[in-house]
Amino acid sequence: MFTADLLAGQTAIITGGGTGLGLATAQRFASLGANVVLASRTELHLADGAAAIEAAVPGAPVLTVVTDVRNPEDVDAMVSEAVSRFGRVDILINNAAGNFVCKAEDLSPNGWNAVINIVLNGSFYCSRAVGRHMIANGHGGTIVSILANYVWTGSAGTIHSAAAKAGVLSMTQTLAVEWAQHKIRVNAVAPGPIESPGAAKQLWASEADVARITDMVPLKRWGKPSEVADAVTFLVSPLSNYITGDVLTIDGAAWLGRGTFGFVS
């Protein structure tokens, strides 16, 4: 169990922080004493996210900033606003994402670029902006990016997302080496099937799809957003001070056991 003051006084930026995994992580950080900065393109998501945090952790310091992570100027302005409000940034969670199921041969250039620009380019722009701040101030910090368990294996229908997240994985490993001298740790988590209404609309629309995916998970259940938030919290906390450049998979072993003979129950 994390102590209530684990992140006391630290400031965390969570992109895509108004909904889903981003909001679950923001709520967990707020409950542990962090100042929380929610970044999203959608004002309604930010308002709802801030209200959810206030309901769960009354009085928690929350800043909302409308930000398009595809735009480096937006990102720079968001980081500046966070620093102006809270004095510094200690944590960045690259969570903003886009995905939809589409065969590779049917994927348009616009569809490809939409996902690449949010996931890969956006994660770089945010990491660069926050990294520059951390380096200039000399206080170090932590960065965690949200990947997916198919980043190593590929997954039919998600070539845009798989390619983008594979790029973020390489970025994570590269920055971990480059920025270790600045006391900046850079890691990632790779969730598998997670209960999320937003993702459900995009990726699995029927009960048959849910049953099929559940059957692929050795633990025979879907993960909870709170379980991803727990893993992210571990990676940004002093409990993981000697971990950098790594990826923590959160999928009930779903990506394993896919050999020739399949899973034996």
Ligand code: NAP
Second form
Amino acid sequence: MFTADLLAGQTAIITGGGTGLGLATAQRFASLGANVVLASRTELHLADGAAAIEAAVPGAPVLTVVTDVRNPEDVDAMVSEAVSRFGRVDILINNAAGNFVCKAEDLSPNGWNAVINIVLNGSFYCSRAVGRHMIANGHGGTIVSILANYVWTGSAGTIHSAAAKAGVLSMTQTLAVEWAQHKIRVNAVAPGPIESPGAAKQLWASEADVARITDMVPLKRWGKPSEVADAVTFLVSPLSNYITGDVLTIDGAAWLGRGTFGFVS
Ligand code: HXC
Ligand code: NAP
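Show the other one: the form predicted together with the named molecule, since we just had the form predicted alone.
What follows is the whole complex; the chain from before opens it.
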């Protein structure tokens, strides 16, 4: 069961941990006793995130490292810094992402690459760096990647993100098998619409967008970042020790709701 010391002494890297869902997860981990490492590009996001954790969990050990996950050297240096500071890394959350709405026929190669590089390549570089550390030290660990519920459906309007997240899903299944022998569990969560200023700016700028998306969810509400943190915490904890290579969808049945033939208003 969830106890206050569920993650005591463990070290967790959360990419994109200074904002939104990543910050909610980092805050939850800190409240359960973990050392947390926030890694993203923008110093201000990291400083604000660390301050929010300090306010919620005074004295929690937090390391911030400016990192662009698209750059494997940056990623390797960030993992080394985390190991130097906390001795080892037990948990990786691949949460960093980029996204914007653009018709496929209008998307430039640079636009495609921007998102593929952050989501697919970045998740690989981070998994590789942390996996190497866990394998070399023999202590095992857990990796959770943040996907989106459109891994089950595709996503008209965000082909780059849909393709990248589907790639990370395949990576999750592949690594679960390759790294089981090293006691590394690899899972993912697939959220639907979750309240988040960062995503709102990129994807649902108008009230009409928000109303349309709310209506697509059978539970008729948006998810909260804390509800994603709940699921991620389950997947990194011993409560899920026999679960690996799987995906937990957190979307109020939004993607299943596409098959209701209109019987549910
Ligand atoms: C068309 C666009 C565009 C847009 C950028 N580009 N925004 N094309 N429509 N709205 C194009 C640019 O013109 C350029 O191509 C290329 O993308 C790279 O743009 P840069 O601005 O140089 O990229 P960069 O500075 O690397 O920033 C990456 C980014 C940016 C992804 C474009 O938005 C970002 O940093 N996002 C991080 C935060 C974020 O997106 N959070 C939302 C996560 S929500 P050209 O050809 O002109 O050079 C999420 C899932 C939600 O992921 C799921 C809901 C269910
Ligand atoms: P967000 O606040 O915009 O989070 C994105 C984070 O990624 C930011 O902290 C950003 O920090 C970081 N980032 C972007 N590019 C990076 C790079 N190159 N290197 C390192 N970090 C980078 O949005 P969010 O809604 O919380 O999204 C978090 C995760 O949830 C993403 O994986 C997203 O796809 C997923 N998700 C969200 C929703 C939703 O409804 N909100 C639904 C499904 C899935 P910097 O700008 O400081 O780099």
